[in-house]
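Below you'll find only one chain, the form predicted alone, shown as structure tokens.
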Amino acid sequence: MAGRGVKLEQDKKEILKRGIHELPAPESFAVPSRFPPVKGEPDPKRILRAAEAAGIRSETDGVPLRDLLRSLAEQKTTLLAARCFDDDPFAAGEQAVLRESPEKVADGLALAAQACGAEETLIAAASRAEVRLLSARKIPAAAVAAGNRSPADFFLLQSLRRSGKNAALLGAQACAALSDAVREGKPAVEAVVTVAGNAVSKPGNYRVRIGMPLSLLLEFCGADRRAQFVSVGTALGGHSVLNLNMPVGFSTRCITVLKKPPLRREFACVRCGRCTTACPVGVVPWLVHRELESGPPEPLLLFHVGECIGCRACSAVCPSGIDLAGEVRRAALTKEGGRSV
């Protein structure tokens, strides 16, 4: 699979140097309530007590850390890894997390693979250097980097799971978290949010009480108030949003605030294949695009795309700016469907 996915170029140096900011709850927002910290040696079913007690969910995709838990349990998971990385351009939260509290990160990461029956845990740092500094600051946790191509998360699964590991990814926030309620009895309230873009005077990452409403965070930050352009999620996976008091979730890991729209331009596709190269499963999007545009597909021509995973890394290498993700999903609602769209 070399040379498979995308390489995004990084911008978050600065914003890692600035630590993560605390940002002070609205006065509406009520203090939230500990509870008792679980006492002597956590087994796994107060560890599992502690997380539903405390509220933690994952800020990959919002599921419930005990749910989580257990149905990695179910999966026989033998290795539990901590992503501590951000596949992205902007956001730089999960990074800043380990840089943070990396014993919060590994202690927490011991905890979930203790709960879920994991053998074996890791730390997925984002590069050489991170885990350079959790060997200097002695992390009592075995590390690795992630590589530079996205997306990250699916081949560094791919490596684990072909040495024969059964291997599954919890996010550093949910980690520190667990850590944090297990042995001091502490609610997860909290998400640590990336704010940039070049409408953003005090670009940065943010510890936010969830609930607030971006607008807040927006202001504190320093947003443009003309900016014409606001997107929640990753650069190639991100949506725009108008309505800024919508809440602070705990998934919401990046917010990007642009001055204008990103142009978007689209030309005729060239058939170059640089989509069917970045495709890290097999999908020939460029095929799929030309079916579509076509008329009915043929179906048979519509190679693996019930397998995409949704990374976007074609649409984010096309030359001629096409929506082949959007396209290719399309296509797998079509051949499951046995119908023509």
Given for the second form:
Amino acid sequence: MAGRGVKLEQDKKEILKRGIHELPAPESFAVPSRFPPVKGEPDPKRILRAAEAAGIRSETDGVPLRDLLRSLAEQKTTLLAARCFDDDPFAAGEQAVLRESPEKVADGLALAAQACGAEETLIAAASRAEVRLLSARKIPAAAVAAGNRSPADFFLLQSLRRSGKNAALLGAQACAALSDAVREGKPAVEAVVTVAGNAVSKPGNYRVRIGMPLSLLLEFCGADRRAQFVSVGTALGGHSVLNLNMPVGFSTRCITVLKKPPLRREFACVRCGRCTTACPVGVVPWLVHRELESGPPEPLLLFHVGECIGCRACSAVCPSGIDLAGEVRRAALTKEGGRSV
Amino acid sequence: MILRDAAPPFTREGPCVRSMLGWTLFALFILLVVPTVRYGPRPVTMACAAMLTCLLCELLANLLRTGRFFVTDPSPLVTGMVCVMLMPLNAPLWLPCAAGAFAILIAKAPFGPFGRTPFNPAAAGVAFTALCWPSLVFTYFDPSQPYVLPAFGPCVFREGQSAAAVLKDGLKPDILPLDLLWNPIAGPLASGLALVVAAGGLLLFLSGSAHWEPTAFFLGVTALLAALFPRIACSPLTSVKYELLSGSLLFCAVFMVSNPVCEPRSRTGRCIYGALAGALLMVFRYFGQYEQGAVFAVLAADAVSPLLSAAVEHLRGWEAKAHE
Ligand code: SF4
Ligand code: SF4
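Structure of the form predicted together with its partner chain, please, following the form predicted alone?
Below, the chain from earlier opens the complete complex, with every other chain and molecule after it.
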């Protein structure tokens, strides 16, 4: 039985109110040169060429947009939805891009759908309020509110697929960049990154040049020099950073700067069953934990682990602080290869 | 910046083990207020003595197990408080301490740290004292007299009969059921505090520190059995009121049966666990030697809990599917 995911407390109202701050590119960075925009009516080939020329990558996983659209075409995608929600307590880049230029997102989405052969498009907004905002601005695209439980993209795709659509998601930033590339010949050299956390004095959404070192960005945001923890990516799926020379990439999305690292003490499983209620694909994480704990696991007893989507909802709800997602991943490897962990 | 490493997730939802225990402890502390106001500082000294004993036993157990002197969580304090709540206030101070020491050293420590205990340690501790010193555990002072009990020394008191003992004798207690909600009555410390216990339960359930299902099913089954088979000549509703509000039943329903550590993990399992504990409690009340059977019922249900878990896993086909 699949679970309900996890509802994460959101803390980004203020960040969203302030819009997107443009940060100047470092002086050593070359001025990006434009290329000729698509003339006349764009067709799939021209759109894909423009995506390639602009160097657009998906902000979700960093995959080049051209490759992504080609694979969506191969999968015979029938509905393409713009992912305009962030599914994270701090990250707000996708939502901010939609608020800033909904027309561009809708246009880019329509172009992407044309390129991959999807007949329908949909704007997946963060909430009903965002959907109302879109209709108030008369955006000519169907819109829906993504749920407020994480992994929201998984639940959204699941509900769309249940209604018979072969649906896929594309990030709002990639959509806007595609519109820019096709209509204006603008290369994709920037990303919208949310900088948040209790050790930054100017949290917000920043439009940053790709390749800019994190240290420079954090300096702009007034990061406290005594901060002990920086993470890149979402709160559930991100990773900690130890070297601030790391460059901003397409999939950086969110940088969290904290005074102290979020260390968790691990206790024994207290049998609350929350992990099972949270898992969206029906893994029973405590069962996996019990198997791994009681010596070398029997691969055949690692139930459903191959279906894990790595959303970390189970780890986020576990009151004992057990790295259940990590254990399920290890168990999946064991089951796949018959190896012991 | 000197940066430190950490593993995701960097956020969490819901309570953590420490907050769950913290809420439980808070709810238990609230229960001390009324008796302290009524009878003086003895409830507080008793609670402090039992908690300190449990803490020292936990430290000792950790020292023996790992060679280090540490405590990771407030669970020994919770165990100490629960032991006190199930004792009469006139009991010698060493009695809840003995219950706490047994709970930690015999019922908890051999199985590992918090979370691995197969039995509710406090229930085991109280059962131990009930078996060894029944006259001390089941002798209560008469609270209708205006008493201020000494903080430390032995109590001189006039004996009173608890509602549970009167019911055990097949008689109708000389108290209105509504008095059991709030008024001082002879019995363990937590008896006569039904309203405060209920408020504590609400706090635990709303904060996500305990499961409501076992408590609901425990109370449901005890109420049903009390209505179907009244021990005294009265209407089913009166029987239900007396049975639910007498002794430590309500306290056990909220603070012991809902303890997630010993319950099955699935909701179905938890419902069956609660119902089983309720049925066992009524069996102990009908046929047992002691007026208080709640801790024995909790221990028996804990013993069956792994079997219930396995049965639910089997019925849900988890094992079968695992072999697909
Ligand atoms: S990480 Fe895997 S096991 Fe954990 S909730 Fe997500 S899908 Fe389920
Ligand atoms: S959430 Fe954690 S503590 Fe609760 S059952 Fe799952 S593994 Fe055990």
